[in-house]
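Read the single chain below, which is given as structure tokens and is the form predicted on its own.
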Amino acid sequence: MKILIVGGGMGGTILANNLARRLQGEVKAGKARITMLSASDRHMYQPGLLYVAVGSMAPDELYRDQRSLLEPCINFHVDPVTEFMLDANQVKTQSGRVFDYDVLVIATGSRMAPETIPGLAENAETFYTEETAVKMLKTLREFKGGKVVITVGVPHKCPMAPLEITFMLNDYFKDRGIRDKVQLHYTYPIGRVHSLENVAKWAAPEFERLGITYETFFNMKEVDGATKTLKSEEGSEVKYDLLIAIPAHRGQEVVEKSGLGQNGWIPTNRTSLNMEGRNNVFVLGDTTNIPISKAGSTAHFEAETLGDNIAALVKLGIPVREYDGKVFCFIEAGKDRATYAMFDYNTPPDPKAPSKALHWFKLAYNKLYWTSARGLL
């Protein structure tokens, strides 16, 4: 059986390693072949970009060689897919090669799309790429005071990022001794400060305690860079001296161009993780249209489910389990404090009081990530 994994991020890497260990005998006997196609020879620890943006992590700490994270029996190619030909069970790559498959897993991730809001890309700082995170740090270093607006579009990668960057900015300006010269103002598209109700109930009092103002029902419409004004679809306007944006995200361009899903999100069965209408195509991580958090832990737990099921398809001819919507997200809550949100399809999150212990556990996970990517944690 030819298993083809498109995408070398968290989900694709964990899945490939999981399958390589589960199907070790079948691979040796020539009954199974695992191939990964990636757009890069480097693997980035994406949650670290938040820390780069405030100067607490260097960019080179974010990367490992992708090949070094994979089991030796995995056929790895830096050759991004340019076309999905699902009816023929094939994909075409940038080099012009065509790869056949019996089972396809699409784990291409997502990308921020600030260009969908006029003026946003030109006037706001973001932290979802190395380049923009470094630029944001340089801007923060030069900032002397004024109104900092943190504005949020949906959907976006990492559900806790808007809250985390707000708390981290509060600390950043305190450490620089200018917090009293900075007004932090946060906007969110729906009627509370976070999409998860219990997280919002926890976060709003934290904002109030720290003197962070917020406006809900604020959907970005455009940014006027000349007057430094952010305008909403609802008709309100907010002035800023520094604009920090969590832009809405889309799926990767190749998914959009192949017509696999609206805005690059592939219609996916929420328990089997099959692409709707395709028994031998699975979708993993950010690429799905499942209405749950686009987070590394989502990809991790989905990859574990798919690892069990694809291995069972090879060995037994049937899947053996269902994905239950499990997600676990740390939340940086201020200086040396963190909490977490854990939830699934049936159980909502219930964040506890932040603590130093959870903060140190979060920092430890920044190092343990590489063990997790290898599928060993």
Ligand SMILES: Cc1cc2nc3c(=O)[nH]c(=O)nc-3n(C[C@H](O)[C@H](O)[C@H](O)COP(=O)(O)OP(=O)(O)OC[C@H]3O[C@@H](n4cnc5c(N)ncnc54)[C@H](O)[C@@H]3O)c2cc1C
The other form holds:
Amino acid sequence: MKILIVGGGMGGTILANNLARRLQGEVKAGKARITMLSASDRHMYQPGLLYVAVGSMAPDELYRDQRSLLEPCINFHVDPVTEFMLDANQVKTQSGRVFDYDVLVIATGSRMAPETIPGLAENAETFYTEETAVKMLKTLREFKGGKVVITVGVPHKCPMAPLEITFMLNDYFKDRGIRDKVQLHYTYPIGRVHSLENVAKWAAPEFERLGITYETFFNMKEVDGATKTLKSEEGSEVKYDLLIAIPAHRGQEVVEKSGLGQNGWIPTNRTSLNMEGRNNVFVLGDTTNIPISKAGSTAHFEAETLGDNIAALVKLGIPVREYDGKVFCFIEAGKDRATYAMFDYNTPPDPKAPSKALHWFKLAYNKLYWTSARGLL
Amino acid sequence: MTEKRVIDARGSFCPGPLMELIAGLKMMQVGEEAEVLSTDKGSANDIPEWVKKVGHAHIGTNEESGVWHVTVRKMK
Ligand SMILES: Cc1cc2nc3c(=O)[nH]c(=O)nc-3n(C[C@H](O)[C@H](O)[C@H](O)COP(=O)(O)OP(=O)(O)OC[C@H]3O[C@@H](n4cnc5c(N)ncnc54)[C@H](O)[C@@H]3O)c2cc1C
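Next, report the structure of the form predicted together with this ligand; the form predicted on its own has already been given.
Below is the whole assembly, all chains and molecules, this chain first.
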């Protein structure tokens, strides 16, 4: 059986390693073959970008060589897919090659799309790529005081990032001794400060305690760089001296171009993780249209389910379990305290008060991630 | 009449039904309708409140066996 995994990020890498271990015998006997196609020879630990933006991690700490993370029996090619030809069970790649498969897994992730809001790319700092996180750090270093507006687009990956960057900026300006010269103002698309009700209940009083103002029901419409004004779909306006944005995201262009899903989101069955209408295509991580958080932990838990199921398809001809919607997210509540939220399709989260211990655990996870990607944790 | 787009946000705690609707509307044409399915009772209030604020139309809400169906028309 030819298993083709497209995307060598968090979900694809965990799944490939998981399958390589489970199907060791089958791969040796030539009965199974695992191939991964990705767009880069490096693997980035994306949550680290948050720390790069405030100068507490260097960009080179975020990367490992992708090949070094993979089990040796995985055929790895840096050759991005340029077309999915699902009716023919094939994909075409940038180098012009065509890869056949029996089972296809799409794990191509998502990317911010600031260009969808007029004026945003030119006027806002973002931290969702290495280049923009470094640029934001340089801007922060130069910033002497004024109104900092943090604004959030929908959908975006990492639901905790808006709160985390706000709390981290509060500490960043405090450490620089200019917190009294900075007004921090947070905007959020729905009627509370976070999508998770219990997290919002904890974060709103925390904002008030720290002197962070906020406005809810605020969806970015456009940015006027000349007057430094951010306008919302709801009709309000907010002035800024420094604008920090988490722009709305999209899936990869190739997904949309091949007709797999509008804006790059692939219609996916929430429990089997099959692409709707395709028995031999599975989807994993940010690029699904499943209504849960676009987060590394989602990709991780989905990869574990798919690892069990694809191995079982090879060995038994049937899948063995369902994905239950499990997500686990750390929430940094400043530079030295953190909490977490865990939930699934049926169980809401119940975050506890932030503690130093959880912050240290998150810092440890920043290193442990590589063990997790190798499929060992 | 175009077909209604179904946004199945049952069991969605994060990002939640309203965020799913906001994302869904970005992929729709003006005049098109979306039906949001939600197991969160709060959506029956949240969604109409936001829709009114932003200038879309709330067509109706009904509940069937613990699932709220909220229909919205994109107006701009
Ligand atoms: C600033 C920031 C902070 C975050 N913090 C957290 C956090 O604290 N906790 C958490 O759980 N998550 C966090 N996340 C989110 C997390 O990183 C993503 O949700 C996760 O990486 C998604 O995994 P994925 O496998 O779907 O996609 P990715 O990990 O993004 O991988 C996509 C892969 O697809 C490849 N690819 C792209 N196009 C093609 C193509 N055409 N052909 C082949 N391959 C292709 C890419 O090279 C990449 O290898 C954060 C993200 C950011 C940006």
